[in-house]
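One chain comes next, on its own, written as structure tokens: the form predicted on its own.
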Amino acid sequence: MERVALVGFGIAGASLAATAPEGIELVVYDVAGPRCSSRVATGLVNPIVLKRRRVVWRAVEALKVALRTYPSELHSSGPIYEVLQTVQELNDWQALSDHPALGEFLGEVTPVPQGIHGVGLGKVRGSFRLNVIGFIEHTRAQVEVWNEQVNEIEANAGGSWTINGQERFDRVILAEGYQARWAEHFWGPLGFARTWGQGLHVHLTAEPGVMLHRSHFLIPEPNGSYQLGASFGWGIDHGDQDPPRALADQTEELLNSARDWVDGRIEVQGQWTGIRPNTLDRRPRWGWHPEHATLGMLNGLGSRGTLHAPLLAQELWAAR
């Protein structure tokens, strides 16, 4: 049985949890905290960045594995539509269906709902949203979680760790987040660029009931609310800082946004903000030290994690 030490426990270590071969005995180090930028995720799968219509990266692969990886119970009943505002907008999108990488993702167009803007919602294929508090939960219960900040990892001799001075592993894997302490103290600068993003939790006069996005995503909560964001702001200069508190000035630029596309009247019922993980060449951080074969590392996964996670701790298992 080989002993695992997991630092961390966010979507990313979730992930390496869900998708642990057998013969691992997995202990996981986590600190709950405001600064689990997973717990505060909408939680969407999508494979299209929709601003700019193109495939995300690996997006086929790695919905596959996600699909395999998270429960069918904590999955969303529906997918996201792009509003379409105008004919070219509509003519576009059907246009882009016969793409050779789009075409796949790119599904029907179908009637606006009540309270939206537009002359018809785009389907995205494969895409749904993720109960993400409730997927790191389904899968906490399945390992073993010491409450432990993780003060000292030291590597022995042969190739094990020893943490906090007393526990000893056969292996680390360090998926801190967008803290990654740890990481870039073994790995050096790893060309992180933390971003921060606020959204809003708001009551609509009018409700569509499917998971919207226009300028911003729309996304129907289980209590009748809607979740609406997230902003998009840079100025995180490392990975020590809590995130900030919610602005006025950020609150206004979601809801001029949405009237743009959105009718009736939006009531301001709550407010959020996080720290998303994200790297100047927007790709994540996965692998094994190139020194110390047996520690590894899964991070970096930015505003795509809860569809690249499974397949990157998939693969990081496979390298081991």
Ligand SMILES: Cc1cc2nc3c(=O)[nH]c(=O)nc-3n(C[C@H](O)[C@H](O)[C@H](O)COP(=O)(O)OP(=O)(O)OC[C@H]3O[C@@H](n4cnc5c(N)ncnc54)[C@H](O)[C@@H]3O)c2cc1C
The other form holds:
Amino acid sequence: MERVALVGFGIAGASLAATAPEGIELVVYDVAGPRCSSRVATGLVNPIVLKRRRVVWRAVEALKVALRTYPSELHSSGPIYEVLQTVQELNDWQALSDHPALGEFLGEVTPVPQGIHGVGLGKVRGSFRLNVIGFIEHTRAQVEVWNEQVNEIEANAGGSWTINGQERFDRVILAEGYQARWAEHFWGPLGFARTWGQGLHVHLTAEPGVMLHRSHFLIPEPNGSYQLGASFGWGIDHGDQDPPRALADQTEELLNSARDWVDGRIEVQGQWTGIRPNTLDRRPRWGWHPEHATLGMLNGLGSRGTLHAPLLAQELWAAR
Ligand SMILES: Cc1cc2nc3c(=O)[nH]c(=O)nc-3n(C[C@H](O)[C@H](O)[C@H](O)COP(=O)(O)OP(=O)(O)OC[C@H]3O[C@@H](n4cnc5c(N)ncnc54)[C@H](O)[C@@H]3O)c2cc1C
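Return the form predicted together with this ligand of this protein as a structure block, the form predicted on its own having already been given.
The next block holds the full complex; its first chain is the one shown before.
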């Protein structure tokens, strides 16, 4: 049995646990708290960059592994729909459905529900919403999790590791999210361009009942309310900070952009913020350390953690 320490149990850590091969004893160190991005993520698994009408990096293979890894009872029942507001947009959507790469994900156009301004809804094939916390909890039940901060990682002769001066492991995998203290300690700067996001819980007079995207996402919740968001903010210079407090101007911006396509009253019931582990080149960081073969990392999942985490977790294990 190989004893492996996993530092961090957001979507990256949980995916590593869910895809771990036989013969591994996994011990997880995770403090969760406000710095865990996965606990505030909406959980959309979306193979398309809707604003740019582009397929996401490695979307086809990532989606296949995500579907195998996430239990189907934790998926939303329906896909995301893009709100098409003009006949031109509708024609473009239909024309792009013949595109060799994008076409696979651009589904049929369906009528717009009451209360939404548009000429049609374009279905994003393959998209769904994952209950992220549900997945983390489901996976947590299968591994040993210690609610302990990792403050010390020491390399021993022979390739093993000691964590916090006590526990010995054959391998260590870092899945720390935007904080990335240990990943940057061993690898050096990872090229983060962290962003923060603000989302709103809203009550609507119009109730579309499906997941919509236009300027932002509008997502129905099981309790009848909706999530609207999330915004993008910069100015997160290092990993050692908590998400900023919600800002009134971000709230206003989200509401104003929604008013372009949602009729009726939009009543804010709550708001939340989180930090995304984005990188400058928009690529994740994963692999084994060039000098310490028993030290691995999965990070830099940016805004697409739910889509990419299972594929990259699987690849990390395969490369060990
Ligand atoms: C508002 C918002 C909405 C989003 N919506 C979506 C979405 O719809 N779809 C999507 O795919 N992505 C979304 N994202 C992005 C998504 O949240 C991230 O891609 C993903 O959560 C990153 O997961 P992770 O496991 O790498 O990091 P995290 O989820 O942050 O997990 C890292 C964990 O490691 C722990 N940790 C770190 N260092 C230590 C240490 N030294 N000792 C012990 N524990 C430690 C942390 O406390 C944390 O619990 C959203 C992000 C935000 C902010």
